[in-house]
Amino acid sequence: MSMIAAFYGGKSILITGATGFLGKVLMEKLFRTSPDLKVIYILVRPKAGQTLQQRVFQILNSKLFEKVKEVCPNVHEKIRAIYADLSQNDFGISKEDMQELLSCTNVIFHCAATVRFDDTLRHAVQLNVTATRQLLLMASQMPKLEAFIHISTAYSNCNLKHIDEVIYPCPVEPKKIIDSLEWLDDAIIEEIAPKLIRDWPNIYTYTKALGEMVVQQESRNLNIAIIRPSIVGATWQEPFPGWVDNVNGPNGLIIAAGKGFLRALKATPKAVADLIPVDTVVNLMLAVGWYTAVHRPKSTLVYHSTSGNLNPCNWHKMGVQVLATFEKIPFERAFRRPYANFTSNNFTSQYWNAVSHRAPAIIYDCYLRLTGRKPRMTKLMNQILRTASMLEYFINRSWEWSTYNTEMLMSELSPEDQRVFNFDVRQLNWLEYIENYVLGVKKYLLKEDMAGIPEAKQHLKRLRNIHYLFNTALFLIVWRLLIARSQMARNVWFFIVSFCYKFLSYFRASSTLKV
């Protein structure tokens, strides 16, 4: 019997960010392994004209929850959606709902955050810092609360090379920043933002570091733990391989490369691609929730959910496997054949961006204009390049994350819990995982039919032939111009032709003598 699964039985659990990628997988695992849990409270706000109930219905009717319905048929009854807006005081929760949360909640998983790298400082502080502070205040008023699990990021201290499982201080107190944002106008905030974030690469990582400080300062007597995942990717094993539902991070790059839009990345090929499967992160979260509630550590423990120190895979190896998968299971309606080039040179990167990316997009938009359609390719290409530019910092560096607490927790689990809640990334086969990842993007994100693979392969073959024909024609045109204008080029050409003729003559004579 799993001790962790039994722990969550009969519990009332509050999840923030439940409608996000990580939150959905967390809910699925909880319902599948602990179907007798009492209730999961999720903080939701209406979106795109959908009510709270419609949003919950949409989540539960996705493929992700197919197995859950077999073991927990009444899953709809066990989700309690509560209206909330994390940008408002007290989250805008009604008095009745607030009273229920305060009196019933046993475990909190705080997953909600803005993950936009280019977000405004005001908005990022509100969601990643102030909201965390408000949630901790709520938690301090919950008499039945057993554990508060805060989800941060392994890159919250990416201004350091080696990162331990400790909370690092920030140059400015979070409270001072929160207070100052209340009276400063947006123009001043945006002006001082670069000075505040200093050597952090973006607003997201900086505000997540502030959020950790808030957890440390506002923890009071709560049982709290912090989990720092690195780049969260598609599912590894559960509930099935390759599930993904958003275009963030590597998912967008895979789509852009598979469709032929993204042809080059400014990257360090040997840098470690610290990708971590989402189900691995969820298993660690549930194990940490159990351990924090049952063993009640004296201090706030930090757990790293990373792969680079235990089972490293570099960007070059990952890119090669992605391209190999494209050959076997190509994406439909590709713009150009999938291709990737890694370069760490600024000039070369700019050259590739101009020639390999924007030029074909501009040509294609001209074709669309001539045929009376709206041009869209240049705009799409600019968005892809902007995303790739924001990720450059992370694909050109490697970090060392210690995992003492994570390994300690693994040793505390029973053999059954190590199996059911497996977060040992050393068992991960990268080649198999990446292939399933690309397949998952195709099936679950792009909604492409697997029956269309033969046609996609024919399309890919045509693109390859066009590519070779274009390059050959371009080479011949350039070479013909050189021969017409340069005596040296003519001499080189005649030397090559003469050498080839002599080699063939020698080969033919040698064959005749042997006969």
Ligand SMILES: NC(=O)C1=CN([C@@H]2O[C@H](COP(=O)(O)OP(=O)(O)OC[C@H]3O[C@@H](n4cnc5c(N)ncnc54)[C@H](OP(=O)(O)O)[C@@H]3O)[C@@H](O)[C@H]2O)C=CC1
Given for the second form:
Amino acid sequence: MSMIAAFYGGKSILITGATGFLGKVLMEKLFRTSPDLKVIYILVRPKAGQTLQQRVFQILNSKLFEKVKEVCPNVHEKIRAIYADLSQNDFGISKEDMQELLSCTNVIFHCAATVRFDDTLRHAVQLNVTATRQLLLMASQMPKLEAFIHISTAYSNCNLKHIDEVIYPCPVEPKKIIDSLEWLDDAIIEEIAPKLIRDWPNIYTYTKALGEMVVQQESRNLNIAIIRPSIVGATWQEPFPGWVDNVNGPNGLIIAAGKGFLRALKATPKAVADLIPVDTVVNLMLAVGWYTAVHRPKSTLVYHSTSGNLNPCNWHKMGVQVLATFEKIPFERAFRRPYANFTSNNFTSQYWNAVSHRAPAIIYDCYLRLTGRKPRMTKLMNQILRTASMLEYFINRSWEWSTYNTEMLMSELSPEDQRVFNFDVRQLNWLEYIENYVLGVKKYLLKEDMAGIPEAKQHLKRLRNIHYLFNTALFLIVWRLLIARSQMARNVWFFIVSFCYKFLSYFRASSTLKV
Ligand SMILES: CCCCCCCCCCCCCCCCCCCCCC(=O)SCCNC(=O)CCNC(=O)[C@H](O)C(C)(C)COP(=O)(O)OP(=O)(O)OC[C@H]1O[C@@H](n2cnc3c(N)ncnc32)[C@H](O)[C@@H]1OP(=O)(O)O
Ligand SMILES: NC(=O)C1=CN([C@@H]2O[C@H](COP(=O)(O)OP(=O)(O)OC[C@H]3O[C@@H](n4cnc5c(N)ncnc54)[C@H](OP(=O)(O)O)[C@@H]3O)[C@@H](O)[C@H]2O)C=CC1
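Right, the form predicted on its own is done, so what does the form predicted together with the ligand look like?
Full assembly next; the chain just shown is listed first.
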């Protein structure tokens, strides 16, 4: 019997960010392994015209939850969506709901955050810092609370090269920032933001670091743990391989590469690609929840959920495998044949952007215009290049994350728990994982049918022929222009033509002799 699964039995669990990528996988695993849990409270806001109930219905009826419905047929009754908007100071939770949360919650998983790199400082602080403080305040009023698990990111201290499982102080106190945001106007905030974030690459990582400090400062006598995942990728094993549901992180770039839009990336090929499967992160979260509640460590422990120091893979290996998978399982209606050129050189990167990205987009837009259609490729290309440039910081550096706490926890688990809640990334086979990942992007993000693969392969063959034709035509045009202007080019040209002519004459003569 799994001790971790048994621990969650009969428990009331509060999850923030349950409608997000990590949150959904967390709920799925909880229901599947502890179907006798009492209730999962999720803090949700209405979104995109959907009510809370519609959002929950959509999640529970997705493919991700197919297995859950077999193990826990009354899953609908065990999930309680509570209206909450974390960008409001009191979350906007009703009095009755708040009362229920305060009196019943046993474990909290705080996943909600804004993960946009370019969010405004005000919004990012509100969500990643102030909301965390507010939730901790709520937690301190929960008599039955056994553990509070805060999800941060391995990149919260990416201004350092070696990162230990400790909370590092930020130059400016979070409280000072929260207070000043109350009276400063938006224009001033955006002006001071770059000075505040200093050597952090973006507002997201900076506010996640502030969030950790808030956890440390407001922990009171709560049992708290922090988990820091690196780049969270598709599921490795559970509930099935390759599940993904948004275009964040590598997902958008895999789409852009598979569709042939993105063919070069400013990336250091040897830098560590610190991806971690989402189910591995979730298994660690559940194990940490159990350990924190049962063993009650004296201080707040930080756990790194990273792959780099246990089972490293680099961007070159990843790119090669992604390309190999595109060969086997191509995406439909590609713009160009997929190709992956990683360069860390600024000049080469600019060159590839001009030749491989912007020029084809402009040519295609001209074609659309000529055929009476609305041009759209340049806009799309700009969007993709903007996203790629936002991620550049993370694909041109390597970090070392120590994983003592994570390894200690692994050794504390029973063999059964190590199997059911496996977070040992050493067992991950990257080639297999990446193939399933790309397949998952095709199936679950692009919603492409596997039956379309032969047609997609045909399409790629056509694109290859167009590519050869285009290159030959381009070569001839450039050559013709050169001949017109340079005597040397003319001489070379006549030499080649006469050589070819002589070769053909010889070939014809020798074949006539044979007959
Ligand atoms: C050479 C080829 C290579 C081939 C081989 C390939 C091998 C694989 C290589 C993989 C290398 C991976 C490196 C990963 C490094 C991750 C590091 C993470 C580190 C920290 C991790 C964390 O701790 S935490 C999570 C990370 N947090 C994000 O990862 C959010 C980022 N992101 C944004 O911060 C905003 O996205 C940003 C960008 C501002 C734009 O902002 P923006 O305003 O311009 O655009 P929007 O985001 O509003 O998007 C407008 C609409 O475009 C849609 N769309 C957007 N991108 C799209 C896309 N690429 N493909 C299709 N569709 C896309 C979107 O879905 C919207 O569609 P709709 O309007 O219909 O909803
Ligand atoms: N994905 C990754 O690569 C990594 C993620 N992390 C961390 O993991 C956690 C989860 O990330 P992930 O699942 O990928 O992110 P998602 O963007 O998929 O999910 C974010 C969640 O937060 C919720 N949320 C955002 N704003 C509000 C709000 N105002 N009120 C209520 N809920 C809100 C979202 O709700 P809604 O659906 O309504 O928008 C959603 O459920 C985050 O803390 C992130 O920092 C750490 C490292 C890497």
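Residue numbers count along the first chain shown, from 1. All values reported here derive from a predicted model rather than from experimental measurement. If you superpose the two forms and keep the largest set of C-alpha atoms that fall within 1.5 Å, you have the rigid core.
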property: C-alpha of Arg490 off by 2 Å or more between these two forms on rigid core; result: yes
property: Core superposition between these two forms, C-alpha change of Leu476 at least 2 Å; result: yes
